[in-house]
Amino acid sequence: MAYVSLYRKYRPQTFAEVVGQDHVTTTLSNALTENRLHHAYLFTGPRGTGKTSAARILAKALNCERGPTATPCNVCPSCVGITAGNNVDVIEIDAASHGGVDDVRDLRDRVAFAPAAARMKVYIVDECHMLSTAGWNAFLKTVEEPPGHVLFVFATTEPHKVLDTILSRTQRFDFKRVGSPALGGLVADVAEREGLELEPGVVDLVVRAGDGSARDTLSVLDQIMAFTGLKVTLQGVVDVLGAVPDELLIETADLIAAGDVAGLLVLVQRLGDAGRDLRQFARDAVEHLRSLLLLQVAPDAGLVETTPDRLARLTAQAGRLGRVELLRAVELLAECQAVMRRGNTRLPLEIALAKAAMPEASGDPAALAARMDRLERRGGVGRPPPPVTPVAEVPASEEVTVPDPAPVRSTTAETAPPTGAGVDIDLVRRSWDAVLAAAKRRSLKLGAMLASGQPVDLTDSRLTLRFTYPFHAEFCGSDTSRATLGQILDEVLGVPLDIVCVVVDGGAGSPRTDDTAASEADDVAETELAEAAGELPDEAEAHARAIATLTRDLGATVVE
């Protein structure tokens, strides 16, 4: 006898065996039982989810023996027929192949003989998007008035290409696809029903390639039995699919979060020696981490759909890694996989790993908050509000003093922790220029004064910032700009740092007198504000300036 596959073997045989689409399964039944059918129904959803097999066990159910019944007997002669596709009475149509106006014409003559032999002729449908335009009009009477001998069950993956006219005349079910546990029980049941013995990881693997899909679930786990034979061993589905065992996933988000980027590199050369798919890896990498960021935010949401086992896995593992590291590295891995399509596939793979676990890599605002969100989860850094403290100025000719610190308070009245916690100098003037950038968004002349100074200084919450020209010190040392400084701060380190202003000289050689300083002062101020608005003087004015800058700073002498 010819084998027959999985799929095929154990396709539903009544609406109990349907998975996953209760609320479809539930209201034919209660229909059937109370004996208010519609004369036509259209089924949509995903492939394999059991459209055309709810339809055939809906035609067993209305020509059963002992029917109409919601629970078709399964025995008798038109259920039989029906279940071997050669009951002359329950017709079923591929649209794909047959949907012209002329074999639309021959169907719609057909509809008005009576039953062979069976309770009701059923018309099934299936890929009824196909239908041309034409088909559907010249079919448009009979649906909407068909004889009472006869019902419709219409089946299709795209029903928005279905005309309106029918969709009115029809009553619409929706197939979803089907949850990871219950594909997972189906999976288990086929498996003891085969004498498969299924090695602890083969469930989530075999789920995962199904997709939602119950035929490609069976279908998937059909090729791995011809590979693996009865005992199904997790090497052997991994060969087969190409799947990236959990295993290697859990490792590599945990590398992620221990910033290991050398166990990083590592991992993606253990694939590719073992001729792994890159960018399978990195589409599955990307689907991990999403899972543990839709743990992080909505644990109690089900919005992660998976075995229980793995479930279990994955809330465990969403504690170690911070929310903006997660976010930050599924962004880096979706857009690793743009340009892994362009060619080289290995290299913006290493990269982008190593970015996701080393973001003091990189200046960017994603990479400074991730890094906060590191220090956060690893010893934790407090946000205290932006604290009030006096600007302290220093003229050039006098020596740079910083005040000792005043107490600061939160607004809960608790003393605010020490900045030394987590950001220090060092980090300040690393991420210095996402500061200016953030104070230019908010402020053209803000970014144009702040560009001139120099955080030299951190002690406690006080950020003392150095400026050569005391017009730019005044300016950013007023109440305004502190507060909006604090908030800038607040959002780049993601502590709010109270803003102290010194001037010093900041030339070498002799000093300058004040009345010098100032008018540089002036002509720079004015240069960089008439820069960043895009009003710069005229060619003639800037050659001016330059050569009165030559002859009063430098004694030059115009010979020419």
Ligand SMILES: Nc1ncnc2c1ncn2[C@@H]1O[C@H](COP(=O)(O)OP(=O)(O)OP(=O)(O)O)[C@@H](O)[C@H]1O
The other form holds:
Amino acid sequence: MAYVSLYRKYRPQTFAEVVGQDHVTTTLSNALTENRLHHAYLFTGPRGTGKTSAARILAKALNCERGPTATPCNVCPSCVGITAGNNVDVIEIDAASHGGVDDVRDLRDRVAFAPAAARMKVYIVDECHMLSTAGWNAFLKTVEEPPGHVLFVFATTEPHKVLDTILSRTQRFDFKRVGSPALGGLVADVAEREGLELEPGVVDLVVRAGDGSARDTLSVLDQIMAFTGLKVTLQGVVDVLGAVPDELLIETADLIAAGDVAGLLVLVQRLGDAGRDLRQFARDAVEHLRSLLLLQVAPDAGLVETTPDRLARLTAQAGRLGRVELLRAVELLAECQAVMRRGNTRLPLEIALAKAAMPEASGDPAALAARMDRLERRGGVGRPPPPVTPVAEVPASEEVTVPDPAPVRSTTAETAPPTGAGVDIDLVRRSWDAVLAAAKRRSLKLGAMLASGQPVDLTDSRLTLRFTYPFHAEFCGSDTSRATLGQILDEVLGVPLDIVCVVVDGGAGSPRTDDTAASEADDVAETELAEAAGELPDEAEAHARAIATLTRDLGATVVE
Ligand SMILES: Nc1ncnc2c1ncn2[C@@H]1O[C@H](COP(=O)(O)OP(=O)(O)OP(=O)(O)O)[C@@H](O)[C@H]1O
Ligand SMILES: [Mg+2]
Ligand SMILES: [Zn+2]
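Can I get the form predicted together with the named molecule as well, since the one above is the form predicted on its own?
Below is the entire complex, every chain and molecule, led by the chain shown above.
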């Protein structure tokens, strides 16, 4: 005999066997008992949740020789015929393949004929969202005023695609994803009837893999049976599904709680070595941590749907973990899932787990800046040493420091931070790239202008900058620029210096102030900006490199 898949073999044949849809089965049973059935129903809901099954049971209930009844006998010729799919009065139409207007016209014409043997003709229109508009229109009249001997059941996974005119003429039942306890019961029941021996934990894994669909859940069980035979071990299931056993998830949460970064990285390594799907692991880990969080926050609210066994284990672990810790871990891993979808899986997972285990590695700028400093001292970022002579070019990596003035100071002060007394022109020169970077951060234009100047003298807190072009000198020498530069020098060098701008080459020898000079300055400023923009590809690359380092080594998060 050909093998019949479990989900066919165990299609529910009575309303009582339809699990997890009590709101539907109870209402239909009552309507049958009280003889107040509608003539058109719409069954909506996810795939494999019992829509077609319920429609067939309804047909049996109406036509059972011992009926109409809410509990069809399943042995009379009518019931048996419907179960076998050869009852002429129960017509199933797959709208996906027969949604055209001709099919519907044909159907409509046949609706007029009385049932051959049964009380009622039942039309089950599956995937009814696939009916063409013309098809629906052909239906409308019949659905509006069907002959007394006709009942329609429309079924769809996509109710939003069903025409309003049909929606308003049908009684609608929304089938739900089947909850874990109900699915767990179904699996246990089918296993028993099949003579399967399930190791503890197997039901949980199967249910998790079924993801709310009874059909998928039974298909998973089928797949496992084919692989393991009648004795189903946890390891066998893990192998078939590539699933993550609960023990591993519990271990993960414990490692996070213990702050055991090394343990977590080893765990990821183990998963990788075993060829596990890391995305699946991340999904399961998020689900696990979320369950723990729910159990922490509202232990008695019944928010975690699972088998009693597993609930006990989860509750025990939830008691060992902190709420904030859990919330953070859930957040980190959920974010990480999004990153993993885009490609690389291992690195983001490792980062997320490490961060979850090290709250102190949070991305707040102060902590980050401190870490950045430490790393730079060790040469971790690969930043070139500051140039000894002042150069007009801004090292790209300067642009990546966190948006906080503090790191500027520290990146220039490879040595001790200079005090006012210790500042001389050499120090200014060595620090110049940091000054430029800071200036550029404040204003691209100021940065560009200042880049063409050179610090040449420092006497009595007056820093002389030499320019070639008067308009650069003029711009930098303006009151506003001088004030800004004063602040920047204070930040970088620890002393507020006053700026004096001189022009050494190229013309009048002193800043011009007429309109020509001003517009000339604007023109050149634009050129400079364009030049600065020309450097961007390199900068962007360095930026990306530094960001990668930050996120990889420091656990930084990118703040938009
Ligand atoms: N609520 C349920 N209780 C028990 N078994 C179910 C349930 N829902 C689905 N099944 C199982 O899944 C199989 C398919 O169910 P059914 O055809 O009724 O799903 P459906 O909701 O019509 O799905 P689709 O949207 O894919 O047509 C059934 O034969 C049965 O084994
Ligand atoms: Mg169906
Ligand atoms: Zn019957």
